[in-house]
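A single chain, nothing else alongside it, follows as structure tokens in the form predicted on its own.
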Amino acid sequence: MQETRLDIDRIQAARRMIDPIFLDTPLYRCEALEPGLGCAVNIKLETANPVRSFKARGTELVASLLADSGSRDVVCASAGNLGQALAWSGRDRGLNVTVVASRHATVAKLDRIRALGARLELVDGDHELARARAAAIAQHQGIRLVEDSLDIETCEGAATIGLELVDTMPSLDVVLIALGGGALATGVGHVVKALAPGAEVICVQPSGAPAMTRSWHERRVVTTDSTDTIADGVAGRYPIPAVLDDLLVVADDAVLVQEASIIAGMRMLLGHAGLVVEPSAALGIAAILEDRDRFAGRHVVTIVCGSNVDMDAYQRWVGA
């Protein structure tokens, strides 16, 4: 595999530093799931944790670090998961934390940011303002600004689900990965390719958000001027493109889906697995409704990423 900017043995060591509430997450088969997609349909249950996502897997390094190292400020911009998993790190490290947001982000995500002692600053925009304000912030003031998937750190937590993965499952044929800034998709990538070659690793994201995705068909950074989607977990519109070019290396597809396919994916967790997950969560799902011959007969594990959702909001797209 050409290289990129991840080390398997660095993943390892990660997995030592991550406090073991976030490791080892339910992977299981849910057969309920297969009548209505025709393939074998694994769940790797990220949702499991303190913070209801896989963020907390990048920012325990990130926070231990800092702690390390005598620091004690740091900031990030957010939809809602990593600033909820950098205040829990941070939390418990004895680090003040600011997480930058959109007054437009779920509202339950804001609530837990502010409940978990993070200093919360909104913008009057979407996430890409907020990372704008998040690197001013940290410009002006002189500490640490965490950039999710720009952060190494923030990969290599991400690529930790890909051990337990490789581990856990030898007949994995397929793996659909949620594709927003990139650090789950060129996290766990990077690992499946390095220990399971034989494994597609296919990247899904909204049409509605679809910068990332057309980056990488075009091999180039391609942003957009804007975003429509309900899964607001994934919707930047300016790649990273150090990110950009490890997703190149690593990931055999990228597809788009649209939102009544996330909606219906949304249902289908709820209804045969009892799972209520955000948006982002079910775009694996929604990738094989859109495309069930491409997945027939196959094993296919989706990472449910995130379970963070405006639970009104949740009602009025699932109907529960």
Contents of the next structure:
There are 2 protein chains.
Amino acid sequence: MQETRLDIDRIQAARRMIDPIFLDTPLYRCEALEPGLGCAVNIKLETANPVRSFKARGTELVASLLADSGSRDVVCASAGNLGQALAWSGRDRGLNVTVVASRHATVAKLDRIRALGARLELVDGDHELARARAAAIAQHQGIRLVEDSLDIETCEGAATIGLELVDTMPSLDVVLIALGGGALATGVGHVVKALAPGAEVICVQPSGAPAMTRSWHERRVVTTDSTDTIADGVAGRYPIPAVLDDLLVVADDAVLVQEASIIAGMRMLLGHAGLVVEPSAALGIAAILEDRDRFAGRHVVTIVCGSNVDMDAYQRWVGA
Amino acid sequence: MQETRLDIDRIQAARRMIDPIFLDTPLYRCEALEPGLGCAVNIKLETANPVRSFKARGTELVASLLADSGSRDVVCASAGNLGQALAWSGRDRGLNVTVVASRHATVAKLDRIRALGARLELVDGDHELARARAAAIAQHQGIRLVEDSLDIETCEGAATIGLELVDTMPSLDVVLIALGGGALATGVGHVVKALAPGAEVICVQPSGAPAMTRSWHERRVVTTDSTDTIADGVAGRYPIPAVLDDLLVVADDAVLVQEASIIAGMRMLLGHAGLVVEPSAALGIAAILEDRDRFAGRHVVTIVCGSNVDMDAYQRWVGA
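I've shown you the form predicted on its own. Could you give me the structure of the form predicted together with a further copy of the same chain?
Entire complex below, previous chain first.
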């Protein structure tokens, strides 16, 4: 395998710095989903923890290293899950966490960030404006900026999911990974390509937020002017070049799915698996729904990466 | 501690016979629930597995021992979760599983029992009639009857949850346990009383199905003529004397809760924890809601024991 910024030894070492509450998450086959999908569907569940997403695997690393270094202040931009995770990881380590988010972010995520004691700054714009604002705060105050997917800890944290997948499920044929900034996809993808090279790594992004997927296909950074998706967790417009480089090494494909498929995926996960998920966590099921033939009869893992939703919006999406 | 039918060494040995997919389930604090409850709420999540309940911990033992003995046929009565778990555990071991259930059982549970390849026989009556019918089948055909809570494997399987609780959470003050036949309560209760004797073991049953709770308070078997609760998983009428004897040793209290509290608990678990649960799994939260003062400021664990619901009934319960 060609090199990426990631390294298996470092990822294994990372596991030891993460609170075990975020590790060894459930991985199980959900046969009740299969009649509707035509393949063996395995769920890697990243929602049964104090922040209801996989993001704390990365923020545990960030916060541990930061606390060890004696630094106390940290800022990140977030659609909500990274911010909540950083707030959680920072709280017990005595860090001052600032999270910058869009004013239009999911209310439930913003409420949890505040409840965990972080300072929350809202911007009148989308996630890319929040990223710019967080960078400005970091530069102005001389404090640590956590850049999701660029900062290697965020990728290494996510990559620990990959270790658990290849350890527990040697018969893995396909891993479906939500694609946003790319930390989850490059992290898990690196491990799968290194340790289970026969498995296919497929990234899934909404058609309404296609920047990284287009970039992967064109093998150069492609930006978009706007996003239009309910999958708030993956709605970026400016792919990071170094992350794209890694993704080009580890991903076998990157596909786009329609909003209707994301909603159908959420509905299936609720009805047949009893799981409330946020839209980004239904991208894998959406990909199967849009291309059943591709997955027919194969052993598929989909990473259910988060469950932070506004319940009224959720009910609107999945209800009758 | 006074003796029960359970034994820590046997429970530790039991762990090794259970498919790891059912072990080491998530245990995490859910702070978002706490403003409404006034105590530290920790969730032990038994739903993220192929049968969506804790029951497979017991059926894995039953089926392993049965397969080792060369027997191939087994029957149980079930409100749905035991039957589903026995069907799952029996399938890969080549067992012929028969499940007897009430015609009024949760449809989703019955569907899964059939899908897992078990023979399903429905009776025109409640769970107690299903128990009688299963016993008759076993006697007539000379095959193994699995009696939930009476058969020690069902208690030992459930007890492995207790090992995980005391290992992971030494600061435990209270464990809230759904009380039906008593396997979960006596199993977990035994371990907690043996290994974390400072923690309080509180069993929770619906007011509409109070037989075991009344029996515990009167220290003798008390039966009821009927049940009236949405918590189908715990709606028995004839407590088993040997199980009551154990429960008298390990439980510090047994409390009854109203249907409205069960529904409020389900609603809180959905809205603040993102968890779809069946009514029996909300009994612990219901108990806190009905007696906040008792739990104020304490570290409570509630075992979320199952998530098999009919979605239309669920929506009716938790919706607006």
